[in-house]
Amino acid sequence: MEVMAKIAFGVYTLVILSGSILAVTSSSLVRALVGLITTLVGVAGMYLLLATPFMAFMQLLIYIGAVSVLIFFAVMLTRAEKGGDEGGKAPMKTYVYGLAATMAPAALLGWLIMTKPVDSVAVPVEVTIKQLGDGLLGSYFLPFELISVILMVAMAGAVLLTWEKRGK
Amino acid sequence: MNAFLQHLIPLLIAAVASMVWLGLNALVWVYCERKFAGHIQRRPGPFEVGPHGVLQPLIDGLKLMSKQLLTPDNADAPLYWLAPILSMVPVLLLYLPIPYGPVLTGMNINLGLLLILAFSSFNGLAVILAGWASNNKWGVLGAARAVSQTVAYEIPLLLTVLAISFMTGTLNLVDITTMQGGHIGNWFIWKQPLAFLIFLVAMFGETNRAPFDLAEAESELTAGFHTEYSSMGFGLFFLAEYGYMVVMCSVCSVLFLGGFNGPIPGIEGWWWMLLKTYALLSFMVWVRWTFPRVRFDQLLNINWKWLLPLATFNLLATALIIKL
């Protein structure tokens, strides 16, 4: 079982990495979006591996079913062409900075995991939906409500912005 | 390793079985739909190939497969061919958690309903990719139309499904079915009649069936997102649509009509599940050839002004009754 988990971890890592490389290297915005979606699928797989299928399916439902379609509409509305300014070669400096920006959190997290390993190295146990709901409406009630307030504010702001535009 | 194989082998069998099941259903329902259409609209329907035209779908399949695969000029070829595959592959997964019987379930997991909803949301992505990658203005317009429809109709569908899972306290399709065991009075259609009606209407919107088939009206609206697809490119979209129809009808019969439970105690079995699913499928076909197509603004108005408030009301009422 453990070997299979390691193989699955490798496969999902590969999916995430290849998706992210596709996302940053392709000159077409839509292809970059496909890369992003591939990465999201890989992350959903990681959730499955951590025995949280609820999170995995929510990731698929929300990010792939809704958010990526939304981004797609945004990309289509901007009419981004292949030969845009960003499509050209970037100077070497950008690559160096980009590499540093990627390596820094990876190094930090890696160092943390290596020096201070987490207690749970055993096979994770699936959290039932009942437990999840109890947690959200019990011990984690305040963060849950705060997030919904933030989302409400964002929605109200979006409505307000479009309202002004229509009046002109 | 052994425990893993014990899990993997039934899952593989289930996956292959659902592929075969999907193919068979598509073949049979293409034929049935044309025959039903013929009878409803008083025209013969297929009659040439084989007795009563039963070989027609096979010949259609052969025709589709033997045609040339064309990629339009300046189309984004990898994405263009990714789209039909992306619309087809998730459908195969959707069959896994559907309970055809107490034992005859591909994958008995706690989140079966959520799995179906999650993977059916891939369809919108496939549609918009197909429309965009075709390098065709009609394709893009059709895709925008189709996606706004799919996204809109997913919301009342989710809300009605949520009302059922409020009542049962689970997302496991097998558990939901067993809770409706016994006699016909235990079926959730009697406890959730409004949810059943909303689900039925939203089902037509989700699967792009007439009277809500503006996403893919063949000739009247230049077909939409799959205009450019030839041969099996179109064939895969077509198969996926039939696959979704069967899945949606199965889910509907599991949620509201008791799944594999018979109307009187003691005669449970997969035949009830098939009977209910096929009755719903025939209903879908009947509606398609009876009602005229609605206009696009009407379609969205029905959803946002009627289905969504009704579904929200239904959900709140369910929560209130459970709390009391």
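For clarity, a rigid core is taken as the largest C-alpha set superposing within 1.5 Å between two forms. These numbers come from a predicted model, not from an experiment. Numbering follows the first chain given and starts at 1. What changes on going to the form predicted alone:
- For residue 70, a C-alpha deviation below 2 angstroms is recorded between these two forms after rigid-core alignment.
- Superposition on the rigid core between these two forms places the CA atom of residue 132 2 Å or more away from its counterpart.
- In this overlay on the rigid core, residue 111 has a C-alpha that sits 2 Å or more away from its partner position between these two forms.
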Second form
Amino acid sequence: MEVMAKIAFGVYTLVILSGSILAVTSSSLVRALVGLITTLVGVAGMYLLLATPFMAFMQLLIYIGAVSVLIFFAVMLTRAEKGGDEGGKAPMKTYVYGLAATMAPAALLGWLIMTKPVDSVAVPVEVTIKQLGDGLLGSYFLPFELISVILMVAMAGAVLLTWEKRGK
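Switch from the form predicted in complex with its partner chain to the form predicted alone and print that structure.
Here we give the lone chain, stripped of any partners or molecules.
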């Protein structure tokens, strides 16, 4: 069983890495979105590997089903031109800065974990779905609703930007 878990971890890691590389390096926004969705599917697989099927289902439902579709509609509504301001190839130093910005948090967190290990609990606290739902709709109701308002404002902003472009 442990070998299967290691194989699944490797597969999910490859899915996440390939999706993220596609999302970052693609010149097409739609292909970049496909890379993002691939990455999110890999993260859902990691949740399954951690024996949290509810979180995996929420990952699929919220991030892939709602947020990605919202981003897709925003991309389609904006109709970005291929030869726009950011259509050209970035200079090499931009890639170096991006790689450094990616590696710095990983190196810092890795150093912290290696030098100051944190005591872990052998058995994680089990939270039932009912308790999680009560928490989301109880004490975390306001942040939960604010997220939906932010998504709606982002979509309305994309539509407004599109209308302004068409008016010119």
